[in-house]
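Presented below, as structure tokens, is a lone chain in the form predicted on its own.
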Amino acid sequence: MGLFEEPRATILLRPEVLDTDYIPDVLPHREAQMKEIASAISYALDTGHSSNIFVVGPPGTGKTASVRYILRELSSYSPLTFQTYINCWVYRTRYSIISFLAKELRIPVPRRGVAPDEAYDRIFARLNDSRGAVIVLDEVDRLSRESTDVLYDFSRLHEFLEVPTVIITIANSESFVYRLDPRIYSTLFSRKVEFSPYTVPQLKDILRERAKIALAEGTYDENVIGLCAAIGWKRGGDARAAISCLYEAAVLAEREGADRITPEHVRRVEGLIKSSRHESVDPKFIPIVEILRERGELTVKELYEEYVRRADKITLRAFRNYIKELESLGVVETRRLNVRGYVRAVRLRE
């Protein structure tokens, strides 16, 4: 067999179903949240009263999948409603978000660019030709501090439109909203829909739904499903981690010529599975995660000194705020050591 010739798949028949970006036809255990969001959209479109929804919860809890599922349903329910999804991890500046929105509306933007007010005038005119607008800002807590003006823009969008608008913001933590102008908070983030970490039984249901579509019949059993679910639960009730674990175990089994996935395959790939919380942190926090991965638990002072050597010279006070934010995101956990003085240790949460 040549280097680039793969053996015929016997286990993993539809690998795209185990991609974490795949939107399935069934999303177990998120029915209540989806119904609440869909009801708000439906009410806005039917009554003409604009609405805003803040979707919040740790990574891997189904926020993005649920909202994108709703957008897919909305396309059939109300095809004349403009909808778009903007990932603020990718589009992190006011200009890039305005440009993306203009492109989605097929508004030509010259290479020299246009002033925000001029771009918004064109956007408003185009949106007023639709039945309404649903705009999703995902990873909104990743916007740079200098770019939060765009949130103020969106908080006032309904004032300039003749059609109802729904702005859905998605974030892993609500801690960032307390740094915003109170006018933004009261408008964009007052209505909250929370997504809690999945439990082991819930993760099992999610994996069963994916497995029966993605994997050949008879190539896995409940022990494999349960073990992948437990790994996802250890990483904070993270469905992405559980799904990735099942995928990697299936790939390993096929690579070795096995006719089914075993618990041993799952155990061997466990070390490859990272928590979504660790993968979605702000770039300035990445050195902290890398240091803790390499060295394990460290005191705040030890971690601070290593961070300064590797990354950035900041004050200890600013660094402590970094740790607090990572703790609120569920990325790290701290504990007080039983030594003289107020000494705390930091480690990654699994």
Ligand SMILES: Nc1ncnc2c1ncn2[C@@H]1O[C@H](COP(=O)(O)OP(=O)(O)OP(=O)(O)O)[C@@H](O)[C@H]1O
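For clarity, a rigid core is taken as the largest C-alpha set superposing within 1.5 Å between two forms. Positions refer to the first chain, counted from 1. What you see is a predicted model, and the numbers here were worked out from it, not measured in a lab. First, how it differs from the form predicted together with the named molecule.
- R320 shows a C-alpha shift of 2 Å or greater between the two forms [criterion: core-superposed Cα displacement of 2 Å].
- F54: CA moves less than 2 Å between the two forms after rigid-core fitting.
- In the core-superposed comparison between the two forms, L18 has its Cα shifted by less than 2 Å.
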The other form holds:
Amino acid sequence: MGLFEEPRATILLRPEVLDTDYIPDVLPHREAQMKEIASAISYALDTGHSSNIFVVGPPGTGKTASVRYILRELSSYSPLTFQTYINCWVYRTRYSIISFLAKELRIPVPRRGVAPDEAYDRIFARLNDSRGAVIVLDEVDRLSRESTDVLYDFSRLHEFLEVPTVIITIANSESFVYRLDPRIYSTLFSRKVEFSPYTVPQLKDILRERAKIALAEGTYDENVIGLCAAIGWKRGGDARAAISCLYEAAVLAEREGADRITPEHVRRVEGLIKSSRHESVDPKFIPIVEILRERGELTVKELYEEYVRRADKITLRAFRNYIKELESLGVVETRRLNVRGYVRAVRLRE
Ligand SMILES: Nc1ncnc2c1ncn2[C@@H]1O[C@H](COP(=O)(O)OP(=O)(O)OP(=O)(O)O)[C@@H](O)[C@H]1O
Ligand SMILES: [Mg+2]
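Give me the form predicted together with the named molecule now, not the form predicted on its own.
In what comes next, the whole complex appears, and the chain from above leads the way.
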């Protein structure tokens, strides 16, 4: 075997299927919730009446996956409907959300920026050319406290548009809505679709579906599935934890040259599993996300200098480790800018 060749995968045939961003073709045990969201959308598009939905549930209960699945279906069912997905953990301010929307609608935004009112006028004009608009605000509870005014803007969107709108907000809990203006609450958050923690049998069904596609036949059994499901259940009925567990166990088994995954492999990786996507995202990383959001792609050095200015005087070496960590969490991506690979550029992952 050549020096750079990887040994051939024997267990994990399609690792991307166990990625947390992967949207499977079937989402067991979420049929009712997906149907409810989809019918609210088709009702709005068919009747012209706007309606909004608040999707709420603990981490790993399939909220993002279900809504993205619906958007995917919608794009083939109604291609003239404008749809967009905004993660408010990444776009945390009113300004960044407006700029993002403008970009999605291919509205040129001058470098000096535009006043929100002016940007909104152009956004409304574009939206009125579509059949309707479906806008998803995921992790809406992560908006910074000063930025909830963007929710007020969204709650009034239907007043300025001739086409129907559906705003889908997603959050882990309801508690943050209590500090919002009652008018925002009643328009955006009063219709709730709840995602409850998965039970062990439900997690097993989810794991079996994923394992069937991702793993080679005969490399896992019901004990492995059951153990991963139990771990996901212990973490609060979290499918992300259950799936990551299966993934890590498969990687470990493969690395050790085993021909199958055993419960022992699962037990050994249990400690590595993080329940929530952001559980491990330290607040010290937030300025990095903010700088990249404002300035787009930067070299590590430029980003570092700005970080030191805004946040904390750490060493470049420590900062490189921050970037590595954010990359492994899937928040940023990096690429080499020169052949030797000394200069790397960093940007937010879309
Ligand atoms: N019913 C399901 N069938 C198949 N896979 C699922 C199901 N529910 C969740 N998953 C998978 O579990 C992982 C976590 O799901 P998702 O990202 O939708 O969780 P979430 O509810 O948005 O969590 P969070 O609140 O932390 O954002 C994803 O990989 C997703 O594909
Ligand atoms: Mg989510």
